[in-house]
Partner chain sequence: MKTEDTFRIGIDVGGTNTDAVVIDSNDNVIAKTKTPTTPDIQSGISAALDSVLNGLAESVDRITHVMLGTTHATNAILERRDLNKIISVRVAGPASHAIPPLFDWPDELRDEVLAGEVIVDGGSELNGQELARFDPEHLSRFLEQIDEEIDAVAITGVFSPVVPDHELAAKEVVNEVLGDLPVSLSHGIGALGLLERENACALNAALLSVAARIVDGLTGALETKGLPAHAYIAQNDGTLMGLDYALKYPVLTIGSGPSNSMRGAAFLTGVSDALVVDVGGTSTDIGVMNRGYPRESSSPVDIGGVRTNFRMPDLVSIALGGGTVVRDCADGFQIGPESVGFRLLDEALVFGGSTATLTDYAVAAGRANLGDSSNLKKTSKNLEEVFVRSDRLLAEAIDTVKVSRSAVPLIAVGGGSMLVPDDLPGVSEVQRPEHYEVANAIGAAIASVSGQVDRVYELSGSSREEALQQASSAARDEAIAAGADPDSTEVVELEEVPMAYLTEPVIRVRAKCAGSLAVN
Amino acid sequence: MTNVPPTGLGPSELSDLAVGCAVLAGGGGGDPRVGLLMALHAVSETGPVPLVQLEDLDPEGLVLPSGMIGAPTVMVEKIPNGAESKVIRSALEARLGKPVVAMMCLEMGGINGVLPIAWAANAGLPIVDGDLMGRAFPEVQMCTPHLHGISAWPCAIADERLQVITYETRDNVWLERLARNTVSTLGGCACSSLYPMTAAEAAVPTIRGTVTTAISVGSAIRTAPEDPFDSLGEIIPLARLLTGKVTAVERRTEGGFVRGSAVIEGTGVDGGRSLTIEFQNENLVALENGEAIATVPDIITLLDSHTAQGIVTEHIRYGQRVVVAVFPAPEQWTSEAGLAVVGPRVFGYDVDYQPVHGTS
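Let me have that sequence as a structure, single chain, the form predicted together with the partner chain.
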C-alpha cells in the first residue's frame, strides 16, 4: 500500500476525496456533495489547493482546523457564502497575533472532509494532510488535541452574512452549549475553526496523512478493475462483517442527534446471520445475537455491495444491498484516554471497545 500524497487538490483529487470521505465517515457527517461542489467551484477559480505536511510549514504559523457545524441537511438548502474562511482567518489572526499558514479538516468524514478545501482555496491557503478525528464525530471534545490538553478556544464561527463570533470559553461543555445555540440562532448551520494551533503544536495531535488516505480510498473504489472491495482492502485494512440487505431501519430525534438502528440480514455465504447497527448520527456499534462485535471508535460504515460507496445514516433504507465494513480506529483513540472520550460507553453503550479482528 503506497499512498503517495498528491501535491495539490484539483477536480479529480476532490472527486476521489468526496468518495473516500463517505467511506471513512462511519455513516455520519452528512453527504459530502455540497462540500464537493463548493470545492470544485473554488478550485476552478484559484487552481489546485496545495496539500502540505505540517513539517513544510513555518512552525510558528497558525493552522486552522475547520468544518461546518450544525445540520448538513440545512446546508444542502442554505449553501455557504464562500468567504466565511477569510473572515474567520482575520478574526483569529488578530486575536492570536500570528499569521495563519494553512487550513486543516476538523474531521475526515462526510461533508467536513471536503468543505475545508473550498475554504482553503477561498482564503488563499494550503491544506494540511491530516485531521483531528481520523473519521467523523459529533462533538467538540472528540478531537485529538483534547487528549493532549490543547483547548478548542479561542475559536470562531462565521455565517453567510460574514458575521464572526469568537469564543473565549473555559471548558468544552460551555463551548458546545454556546456554539450549538449560536448555530441554531444563525439558522441551523455555520462555518467554524476550532483548536487553532501553531504548526509545531499541531505536530503531536494531528492524525497524519488522512487526506491522502481518503483520496486513495476514493480512487481505488472509482477505478477498481474488478471487485472494488479488493481494491479498497489494498489501501486500508478492511473487515467485512457481513454482506446482506437492509431489512429494517428506525430513526428518532433526541437531543440534537438522529438516533436509531438498522437491521442487515445476511445473504449468500452470510445467509442466516443478522446484524443490528446502532447509530447516533454516526454508526456506533454492530450487534450480532445481542453481542457487540464491532464498536466505536472503529469506523463502521455500510457500503453499497456493488459499488463500495459509503452510505450515510440518513440514506439507509429498506432493501439496500450492503456490506457492513469496519476500518480500524486511529491509534490515538484506542488508548485508555482516547476511549474515555470516544469509546462506546461515552455514547451510552454498556460494552467495552471491541477492536476489529481479522482484516481481509
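Now that you have shown the form predicted together with the partner chain, what about the form predicted on its own?
For this one, just the chain is written down, with no partner chains and no other molecules.
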C-alpha cells in the first residue's frame, strides 16, 4: 500500500503529505494548509526533517506524540506560534528525566499530520513514520496506547503565548475532560503532547508507516494521469457511497469541538438519493433514510468530485460537488477493544459497526 519512505521531508513531500492527511482524516484534524505553510517555512530554514522508524532511535529516549487539540473551526484563525514544541519538550524532559529523541504525529489527519513536522524542524528532531490513530479522532483517549493501558500523561499543553500547563490525572478520560476545559479557556485550541513514551514503549501501540502512506496518497492524486480516484484507489481501498452536491450544512462550536451535519443530494446515477453526514470534529456516521450505512471507525471523507482532495468539516460549503468516500479503519480500531473506545455506540449511535463493502 505504500512506497519506499523518503529519508527526509522537504517541500515536495510536505505538499503531498498535506493532501494525504486531508483525505485520511475523516473530515477532522483541522485545515492542513496552515500546518503546511508553517512546515514549509520551518524546513526552508532547517532543511528536510528526517523521517525515522522507532528502531532507528535510542530505545530509552522519549518520543513525543503531538498535535493541536480543540475545535478545528477555531484553528482557521487562531494559528500556532511555531515554538510550542520547544517549551513542551523542555517541560516533559524536566518531568520525566529523559531526553526527547523524536516527535510523532498524534493523528494522521488534517493539520495534525503536518504541523508536527514544523515542530520537529524547530526543535531539531526527526519525525517517526507512524502515529497513534491512523486517521483523526476527537478525544484524547481515542489513541492506540489507551488500548494497551498506557497513560496519556504527563501531558503538556501550550498556547501561542508559550504558556505551558502539564497534567497528571487519574486516567485518560479525566485528562480529556480537564484538557478540553483548559483549551476552551485558552481560546478554543492549543498545542499538546500526549502519551510520552520511550521508543521501546512506543513500538507496541504505534500504527506504522502512516506518514509514508499519506505522502503516497497525495502523490497519487497529484500525478494521476486521468481519474484521480482510480489512482487513489491503487494506494488505499476506497468505497464510494454517493456522488452529489452539498445542499445543507449545520455547524456549531461547543465544548472544544465542532459539531454538526451536512446533507449531500445525489447527482447523476445517484440522483434521488440523499445522505446526511454527522460529525464531531470528524465525520462519524453516514445516514441514508435514517439508517447508518457507514460509521466510525471507518474513515468517512468528503472528496472533491473533480480533484479527489479531502474536505475537512470546517470547509464544507453549500454547492460543493463531492464524493462521499469510505476508507478502511486501521485494524486496531475494529477489534473488540477498539470498538469500545471509538465505535458508533461511543458517540451515541445505537448501531453496531459493520465494515463498508469494498473497504476491507
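Predicted, not measured: the structure shown is a model, and the values here were computed from it. Positions refer to the first chain, counted from 1. We call the rigid core the largest set of C-alpha positions that still match within 1.5 Å between the two forms.
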| query | finding |
| --- | --- |
| C-alpha of G70 moved at least 2 Å between the two forms on rigid core | yes |
